[in-house]
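Presented below, as structure tokens, is a lone chain in the form predicted alone.
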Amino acid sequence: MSSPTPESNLLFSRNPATGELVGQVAITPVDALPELVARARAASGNWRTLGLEGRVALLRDVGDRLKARAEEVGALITREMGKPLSEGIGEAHDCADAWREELDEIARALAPDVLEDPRSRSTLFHDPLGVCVAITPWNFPLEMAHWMVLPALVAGNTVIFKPSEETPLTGQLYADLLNEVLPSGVLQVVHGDEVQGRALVASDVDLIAFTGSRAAGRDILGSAGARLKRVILELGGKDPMLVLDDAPIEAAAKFAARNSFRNCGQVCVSTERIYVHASIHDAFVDALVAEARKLRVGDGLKGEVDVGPMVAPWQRDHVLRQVSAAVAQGAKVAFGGEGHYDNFVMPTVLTEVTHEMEIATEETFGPVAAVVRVRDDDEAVEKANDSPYGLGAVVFGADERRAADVGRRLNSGMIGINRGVGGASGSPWVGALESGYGFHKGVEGHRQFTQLRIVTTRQPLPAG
């Protein structure tokens, strides 16, 4: 719920659950960004030159900064966006917890690697590219930062970060916290809306890195191949989920609510999407109302509450649009879709949902389950893949190797089996389709922050 103001050349941060001013910070005018990026490019010598070892033993602490200010940090991200404060403060605490053993992992990704062979010793070096530009949003608006901030600087780049300008100020609190540590200009921070991002991403850097929508995805991918920048996009989703026919009902019901519905439906893989085997679907969608019911929707400062508001009016518009629409063409409401009101939408489960509607094919981004009934599995699978997104999807079913068959046959980078995406320790976070260009975590995605270079020296041959 934050506003440019161009008169005053301030960005507002304002409370979504209440409209309250939560703090502000200076627009960054497009004409300084050239100056910006010549500093990075300066400090990037001595960065690199610091050396992997070096960088990381230099940024270990700062982990324990983060947690001693978690709850401060909790509460900023709540007041900002609107998520529960348990969650806000959850997200800090997953930061600063995983801080150290984080950073070892990315030291592991980017140490040289050696390949040989009678005749040659090839060393294959994770060189950093040079200037980053990092995009974070606004729906986890440290975390995402962190996936992006903390692999690009270790791997010795420089990084120009702009935040979302929904969540300013949680941005400028990570950045500081780094920067108490960090070489002066290795890290910057630009404010501003898309008039900023656009411009950052024509700038002379070397590396784009965004999440946000497939159309400004789209946008920075055409930008950015005018002169072959590297780029890592994490893109929208429309994440299906397929109920089978032999699927345990309550656990699946259970699963569709707290993933349809958790941070207000603002989350990249929500479960937007529920194909239901027809023999189970009344059964289903009884359980999933019944589960939709115990949630408390409510101002997450105030009280235990699962559901906070919609981090702006604009997003609010475009989901109560999306339900709507729907109904208007057939779609039928099994629970909620009224008793909204300022930027709280109250959780809404549809039924009778078809591919006609928008509702079905484009992402909402909030608290609405859509679900299809469906025949077989191969109906669901169609259906499921029926899209250009494809970052997660998730099966249910008793017999799990049959749902994990019918989950290989999904078009998504990520999938759950009776549970939800995220996978084992070191696993990337990766989409597929129109839904990542590039990813992050794990081994190769902190590679996609580097330049691989590859020296190759002679060996002597063996004897004989």
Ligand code: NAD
Given for the second form:
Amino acid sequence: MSSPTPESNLLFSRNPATGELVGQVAITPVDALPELVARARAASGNWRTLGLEGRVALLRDVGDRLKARAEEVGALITREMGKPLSEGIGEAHDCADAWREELDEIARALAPDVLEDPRSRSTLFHDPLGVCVAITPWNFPLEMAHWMVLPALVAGNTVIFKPSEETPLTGQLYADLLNEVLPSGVLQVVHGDEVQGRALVASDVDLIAFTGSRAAGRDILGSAGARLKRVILELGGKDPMLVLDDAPIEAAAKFAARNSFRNCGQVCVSTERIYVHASIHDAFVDALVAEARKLRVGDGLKGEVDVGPMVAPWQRDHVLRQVSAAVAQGAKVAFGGEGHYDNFVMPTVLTEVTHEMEIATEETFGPVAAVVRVRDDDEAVEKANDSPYGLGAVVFGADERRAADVGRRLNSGMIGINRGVGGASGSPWVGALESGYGFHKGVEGHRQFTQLRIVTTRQPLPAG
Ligand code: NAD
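How about the form predicted in complex with this ligand, since we already have the form predicted alone?
Next comes the full complex, this chain leading.
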């Protein structure tokens, strides 16, 4: 929970559970950006010349440094944005433990490819684009930065990184760890809010890699498009879960509770709407309520807590407003819906939700599971696809083949069958429709930080 105070030129980071001041950073003045961009461009040449292997070698041990500080980093994440401490530490470990594997995967993706036919031999180079801006959100303040900054750097770009104004200290710490080994000017940090974000997008850079809301993504595409700048946009979601008539009810309810309420629902692939076959609707709702009842809400730093606070009052107010509006339009509160205090919103299960309600169509990003009763698979698919978002989707059904067939009919980028949406190791993270415009991770994702160049010679090469 942070507040820019332009008068003092400082950005204060506060713990959303307690209001405690966690720390502060200096806001980067917008008129300082051209100099930062010039510095990034000046550092580009040597960074590029170091080559893929050189860059990977330089960055190889940074993961160990992060691992050694995982508890400290995890506690900082919790203090800045509220998630339970175990999840904050888990986020630090997720980045650190897979660091070398991730580097190797990026290096494999960016090594030149060769294509040959009887007359031609083409080498496909994945070259750096130049100066890359990375703008990130607060919900996974370390991981979202890591997913974009590392491949951008390994690809040979210099990077200007703007962490969310809600979590500036975590962003700064991540950059500081990298800067212990990086040459000067290769990675720079800009602090501030959308003012700095917009100014960076408008500045003389070559790629904007962005993870955040659909509204900001639209704004960025508009501005970048005017100059045909490259963009990678990973945007919001309104993920559906389909519970088919043969679904294992307990397992489906356990998954729904975890995936709707984890990180206080502040996850881009949170389960926000649940389409349940009428024949098992009531039993599923009872099981979901039983799971929601088990969750302990409180300060993530204290004891055993499953759900922390919302990141900030504005996010809490958005969630509570959507819930009240849905109830006024006829939704029923099966669990929660009251007992909220400060930035804490109780896990809430709504039933009798319809697509006339905003809560069924616009991202909530809070601990709310909105349940819709459907008559059959066709209605479930039709309603799930009635959305401009297309990030993830989940289908639960005992007949896995049938569930997978239903999954193939969904307009989402990542579809999990009887499980979450994350793909096998090496899979990209990809949104369809307005949830994604470009994507990252995996071979295809890493290559989006590069310019493809093809050099073709005659084959066989003439002698001499
Ligand atoms: P946000 O869009 O408000 O802010 C994200 C970042 O962009 C911040 O650093 C912010 O300062 C900056 N920003 C805001 N407006 C901007 C503009 N017009 N131009 C340039 N920069 C701008 O999002 P948030 O509240 O930080 O994060 C939550 C959103 O992020 C949710 O919609 C969530 O679904 C999405 N998200 C998506 C993914 C994914 O992989 N698709 C992952 C995490 C979060």
